[in-house]
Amino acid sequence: MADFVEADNAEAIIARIETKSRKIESLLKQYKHVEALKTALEGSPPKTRDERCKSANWIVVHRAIMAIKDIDGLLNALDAEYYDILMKYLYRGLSTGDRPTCDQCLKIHEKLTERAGLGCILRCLTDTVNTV
């Protein structure tokens, strides 16, 4: 099982996470959107249960996702590593319920299955421990 940080080390938790989201943010004023993603994606899910680290992440790779217009070009330039991570926040967006971020998690989660397979989405769902 992971090593999950304590309620105490939230705040640590959500202090990288705002440093994080202040270089997401230069990242797609300078249109890097592709490098704001990854970013966004490094360190996630956050080692913790703390439900604010958890949505204060959120936010940061919502951001990133939305501003992706070249999806193939995305999935290109990302890592096979990134897929799996990714996959979770994009079910995370579905479950919002918000139609333009439901709308641009489909549209990703269609070419990233095509690109990493049904078995990024059944890691997606079966890995009850390190949720976003």
Second form
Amino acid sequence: MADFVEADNAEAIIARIETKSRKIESLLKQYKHVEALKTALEGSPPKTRDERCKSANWIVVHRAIMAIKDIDGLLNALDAEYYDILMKYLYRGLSTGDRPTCDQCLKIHEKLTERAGLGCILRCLTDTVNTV
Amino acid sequence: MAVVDVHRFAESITCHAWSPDYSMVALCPNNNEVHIYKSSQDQWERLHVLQKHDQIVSGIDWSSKSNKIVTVSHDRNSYVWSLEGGEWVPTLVILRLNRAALCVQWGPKENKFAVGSGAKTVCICYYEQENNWWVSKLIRKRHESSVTSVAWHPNNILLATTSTDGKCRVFSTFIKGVDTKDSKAGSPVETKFGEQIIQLDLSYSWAFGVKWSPSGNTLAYVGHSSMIYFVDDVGPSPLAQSVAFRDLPLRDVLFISEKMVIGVGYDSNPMVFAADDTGIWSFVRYIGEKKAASSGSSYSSQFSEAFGKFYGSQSKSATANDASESRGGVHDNCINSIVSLSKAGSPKVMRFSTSGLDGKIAIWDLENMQEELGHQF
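Switch from the form predicted on its own, shown above, to the form predicted in complex with its partner chain and output its structure.
Below is the whole assembly, all chains and molecules, this chain first.
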């Protein structure tokens, strides 16, 4: 099972996240918001229990989410397999309580629910194994 | 619409089962009784009230060949009822449970029945002729939480169970003296009682509603995370598929043909899933006419209000108005169970019934829907 990923690969995962964040910064500078978010969501560490990995990835995803202006365009370009992961990060964003983050997350949440349906929300709530 | 008959029997129905000729239905109106209704000339008449349990009756099954009703309840007991001289006479079955019984099913040969319980055990009960009573054998191992649903394979030996620990397991329930060893080569059935054949770890949330396909080749069960799981070639190397769908979770499923499944649940509208020619399962449609689910108008008025509050000033008023009333399908509330109205073991199910928390039982007929459902049916 993937609990073995813990101590050994935590460092490797964090290193990977750093490279990812540099890539995302450059994408954002080029106004390629959708690409940036996709890169951020890709390879989200699924089965690690390590909080540092999750926080590191959250920071990267947060950066990409806040930079989004055109939500409809984003959801049109995003593949359906990313909906569930994006929803999980939206809820993490909503839980921060930080006003600008929550505003942005709420806007995206409304559109994403229209697209992905209530099932998407259900999958976030019930999945206690792959948390972000 | 494929609905033939809808009738509201009570405030809420926990479970129901049909008589062998499908003229009578036994249901539990969310209390400790079982009511038996007979349909005559478009009216439903209550014939019997079976009162023996102390708490809610959580499962009812009516055997088609031996005409016996088995009921299980949260009071940890089970009764087998036989019709003697126009009255239903109960026989207590000592299940040896210390928690509620949650579900029950007669085996295909009707010499055994399986009970899933909150005590993390499954009871297999069979009739002992010498002592003239029902004996219960427990499968104590493996389950880490309540067993929510049980389903018998057509060979009367394999039993599939789902549990709130998210896993679906298949056990052998071979009992010496009751089952005969099948000496056919190519049916490798474990001959030890309680032996686990496979464990399916597909779901992260509670699992419900497991059923076998008519041939016994495929298993389907649902998870509470709005997912439905299909497993082909159940055995040492199964082919598992997880299908995620848009809406609220399902509670129960029914195979209407080898390649088509109907799921019912919190959306109050049965959903059709089918496997295409390459064997990939996916959601096909809702069984009744339903508006295109693309915009927010597919949510009921309750949701619209809630979303309105959630999104505050940002919400669009469009979501509120048109939605709601159109949701009126047949059921107004969660559908709890779906029961086939075709002879057990037939490859296609043409009629089935659904019952739910709104107290209604609806009978659906697929006779005219052959074309709409496609060639998998």
